[in-house]
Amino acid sequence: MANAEITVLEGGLRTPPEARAKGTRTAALARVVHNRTLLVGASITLVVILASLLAPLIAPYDPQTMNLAAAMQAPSWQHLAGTDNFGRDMLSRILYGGRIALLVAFTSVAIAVGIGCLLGFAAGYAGGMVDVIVQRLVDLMLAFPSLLLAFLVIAILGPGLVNAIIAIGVGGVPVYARVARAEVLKLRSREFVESAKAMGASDARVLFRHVIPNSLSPILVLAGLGMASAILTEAALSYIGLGAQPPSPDWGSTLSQAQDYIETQWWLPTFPGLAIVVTALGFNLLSDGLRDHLDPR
């Protein structure tokens, strides 16, 4: 006999599915609330994303407008982060530079995850010659440090923001391919996968319904770290003139232009540098918090 509250089975009481689902959600929310690393990382990342997206509304000046009469002004109420050698407002340039940093982070990581996971899932599930070919390709790419591989791609394509995104994305492919392959190898012999095969499920259904969804946790954690790495790599490329080109308000190119004034105008390198550090820290903390939250142990 059953009613809306409980179900009576074999002399015992069993919580209905709705109550169990609610209890699971409550427990998951409690874990998030008590995960300070995740909360701090998510808060920093959210602030950076909102500040960048709302830059046209909250930036006090146009980031490209020059005013030589206001050049090299220290931080004040009129220019909270000071001005550069062309009189451009540094706060406005940092806010707009965040849009470039986030564009690079999300786009390059999407390229790396898409290509890397496609190769890794195919190699791990198909095995045989497909696995051998993919593994040798990944080994070849891993023979180059990621930054050196980015230099190689830019040397072929030429400098510029779009080419920097492609270079950073290609440099991240082998890491995601390795992780995706390892997860598939671990999952394809599990009981629920074998049961799906025994019931006549096609390889595509097994892969997309059972294997891939259960292998996303480490990939999500790695993607958070990848975004922080992408921001740092793009800043390094722009610093040496291979990424976003002036007069773009990119953080790396802004730092490069400020290097001649580091001893006299402290605010020029300080605020773009802080923006890079805080944004990368936010993604790193978010990734660490996700790892703790998603780890069943």
Contents of the next structure:
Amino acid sequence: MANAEITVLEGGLRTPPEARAKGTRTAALARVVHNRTLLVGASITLVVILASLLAPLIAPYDPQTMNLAAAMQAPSWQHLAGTDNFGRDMLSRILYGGRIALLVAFTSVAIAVGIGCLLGFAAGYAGGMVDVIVQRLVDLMLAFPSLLLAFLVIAILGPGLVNAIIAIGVGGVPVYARVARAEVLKLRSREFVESAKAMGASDARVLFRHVIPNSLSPILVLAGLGMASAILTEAALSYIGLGAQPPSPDWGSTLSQAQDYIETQWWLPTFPGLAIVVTALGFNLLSDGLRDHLDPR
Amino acid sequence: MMQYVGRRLLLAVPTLLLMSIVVFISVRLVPGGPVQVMLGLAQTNPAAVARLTRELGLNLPLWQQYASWLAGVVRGDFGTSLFTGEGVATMIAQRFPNTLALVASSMLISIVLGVVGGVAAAVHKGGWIDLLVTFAAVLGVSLPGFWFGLMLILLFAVDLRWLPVAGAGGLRFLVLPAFTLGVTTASVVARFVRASVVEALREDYIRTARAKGLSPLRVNYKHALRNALIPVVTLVGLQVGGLLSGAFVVESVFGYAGIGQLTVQALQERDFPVIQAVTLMVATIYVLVNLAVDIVYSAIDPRIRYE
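Having seen the form predicted alone, could you give me the form predicted together with the partner chain?
After this comes the whole thing, all chains and molecules, with the earlier chain placed first.
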């Protein structure tokens, strides 16, 4: 046993650095392949992102062009997801709707992560009064259910897609602030941070070079879950008329209009909803898998 | 114990006061202010603006406006709706029982489904039941509640004609909305219960119980479950906020006359007194429920009080 350990150790020492790096990379790749959740989540997400980005190339029709002669058609080879009451092709609208969903998700999560981490890192690293103020602010924001916080922001700014993005972003701030602060507190007393400080590194260098890069994995996992939740919230806001407005091909807004035809045109509410489920599922699986990958415990 | 309860209650007061300030200020932040929104953005007659500002007391110093608004709130006076002229407190009182029934029944559904599913998955960890429950739970958190509601309407109201499409009234109107809201919340509960039971099954006292030769049924349900369910109390408390805000959207799907539907309409019309009242009320309920959960939790597990 001891011999085997020594051999492994020596083998490790003798391996040239570039081969070792390659070995670690292969091992990491092997772990990704064995992590089915991560693989499925990443594949779904990739397909959704590609389909949305390539919408102008792959959508069979223009999402806004009306064709009353083709109105209310059930799914067929010509219109795979049917057409709506204005004869617009539903598949094309769903593909273009994906662009809106992803745009909202990325920007609102960026707002939440940006502001949240800034507050959290500042509070955790500076401590003292800064920490007390940030903590009170975060507690106050967490005292409102996040959708209610989004409602409050929309009440101030008024309905619309941009305001929905801001509302969802602001609603997510306290969660990231709390996690970022906890990570900094955990890392602050670790040896590598202490030694960087002892070597005379400036606060900014310690924070940006040592603390932040090491605290990113839980934030990354949260951001993935946040993407799914942002897509669901935006769809809900647009559905109740507070987000994207018609004739936008936004999924929530399309579903809101589809409700009037639910008794006769089953495909109108079915497909945009499935698009939301698949997209949210992709991001949820991706972050679940990512969590297992980054923290195998 | 009484000291702990008293301290927690006292700590909730500043949070509630701060929340009231946020809700109060938010309406003052509206571009053009509430007067401009009430009069319509096209209205620029300075005399009309000045008159309404005086009538609403908006010319007074901000702290004075807040004090008189808060005094009203404490007395249960939330002002009148800008659109119907009805008292906001009356509007809420009429609809609140419906929302309460919806939230309570969906919470019951979510606890039953979530606990049964979570325990079954944990006990059969790695098996097909676990895989099924875990997948159903991820699917559940990826479901937009309002769309799931639409699909239930399509199946049970339009196709099978077992239940009404929309409205509020008897139990028949409650089934679909409660199930819609309950299922999406059950996923969160199931994931949490599974993790908690898996953790409990690894504990030393479980090994002792097994070593004593107790039956697996007794070990799983009597020993592991009882200990694993303690943290679930907290989670259920946290879900109240999610259920209340979920009810806002689900009520709109089913045309269910609760405070959610009222709020969505108020948001579309920018009826500020209604928005303020509902926001403050829901946030207060949320804080109080979490306070109650903490107190219950500390009664079950006395270690909490000393932390």
